[in-house]
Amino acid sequence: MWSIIATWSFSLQCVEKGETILKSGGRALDAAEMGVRLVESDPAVDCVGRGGYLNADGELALDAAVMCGDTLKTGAVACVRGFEHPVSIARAVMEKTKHSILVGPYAEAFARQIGFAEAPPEYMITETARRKYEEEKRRRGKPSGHDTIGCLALDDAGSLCVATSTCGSNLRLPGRVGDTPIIGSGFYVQSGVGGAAATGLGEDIMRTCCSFRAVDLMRGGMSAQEAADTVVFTAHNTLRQCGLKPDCIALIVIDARGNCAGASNHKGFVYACARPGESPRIVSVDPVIDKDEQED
């Protein structure tokens, strides 16, 4: 039985996109990337493609991977400036070498090389992103905004993969990267067990390896809620007694039989779904603690 499930409302059109290929009896990776190049182009969406948040230079440079569960095989890119899916980049990658990481002008150079057409500074940085910065840069601000759009998707033959893509943080150090194309922290899917996909701050997310860590608690005997609510419980207070404050940490869930959950250490999480009997529907996620009372 299909499931798709992917971060944040603005994911709806992701799972919608996803559900039409599924319901065709189409395969999970097709669904979860071609649902992601819906929002790597929708330059509404602020955290990633199109339209997203530039870095100290002015940059926009993107970040994604995709993972097949059945061979544990991924494909992953950073920093990648003038190309509008870099999640399909991620996809060379992992099927078109025997690499699973390619970064900044290598991946480029990657892209160009296979034929990905490039798309122009003033098409990917929206008149929106460039005020944005500019503010920022004026009030000196820190880093903020760290969204991802994390894809999970299970097919009628039981594969399950997983993609994923970002901008990264608004005023990040140019080269920085975070979770998002970070097998095991970013991103982890196993076909018969289960995957997992992150957002947030990634440098919290990459500290206590969330994704992995979900994946193998289905694989000892845990449900998918069960799985996503004790790693994100664990992480936000492992960072705390390592004397570090957590940042915003969320995480999606889905099982071998296609049972979605989410958790998060702080109010406002959603996620899109969709299954068998289900239409593409939001859902609000209670956090298993709250950061922010612990700041009060």
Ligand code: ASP
The other form holds:
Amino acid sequence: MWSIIATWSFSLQCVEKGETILKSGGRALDAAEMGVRLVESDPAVDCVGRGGYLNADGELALDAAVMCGDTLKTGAVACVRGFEHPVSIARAVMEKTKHSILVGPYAEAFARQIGFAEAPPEYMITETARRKYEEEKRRRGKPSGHDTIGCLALDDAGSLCVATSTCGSNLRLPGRVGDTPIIGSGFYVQSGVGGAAATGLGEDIMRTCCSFRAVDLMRGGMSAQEAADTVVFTAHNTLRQCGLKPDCIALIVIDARGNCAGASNHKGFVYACARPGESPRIVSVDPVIDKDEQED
Ligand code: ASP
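Mind giving me the form predicted together with the ligand, seeing as the form predicted alone was just shown?
Next comes the full complex, this chain leading.
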């Protein structure tokens, strides 16, 4: 039985799109990719695709990935400029090459070569994004403002797939890559077992390999909710034990039957989900970390 879940409230449109594909018998990979494409095109979403935060050089460089849980094949791109749909380039990396990740100008050349239309900076970089960049630069604050769309979809044939996309944080160092295109950290799926996708500070999520851990815990018998809670709680505490101040870490998880869950170490995390008999809705997540232990 199909099911779909995605990070943050802006992903409601992604889940609604995915639902229409899945309930008419479509494939999980199409549902996740098509849903994420909508968010990539939405200039009002400031952390994904068009209208996203700029790096320290004032460029919009995007990261995205897809993974097929039947084959464990994955495709990802990092620091791609001038294309509206990095998630589709990531899918092409998975389907048309023997590789997993292409980066920067090489990923852009690949996209051009296989016929993706280029999107000029005047289209990709909105006035709002440029204004936020100038304001942050004046404040000379630490890079701030970041989120990711991660979408996990299960189709009626039992295939689990994931698609992710982000621009990373405002004023990030050019060339910086977070967890979003990194298998095992930002995403992981295995059909028959489960899937996970992360959002939050990529450096912390990569240090703790959150997504693979969640899937492995479900393989060992945990429910989606237990796996999500355990991974976020352990990641947070591991970082603290190592002397770090954990930033935001949030995870969405789906099991092989389509049960969905979310976990976070900070307040305010929400996800969107849908399955047969349950129309697309937003679910709020209570933090797994006590209030006085949450970082500001
Ligand atoms: N994980 C993303 C990154 O570090 C950002 C986020 O999801 O908040 O690039």
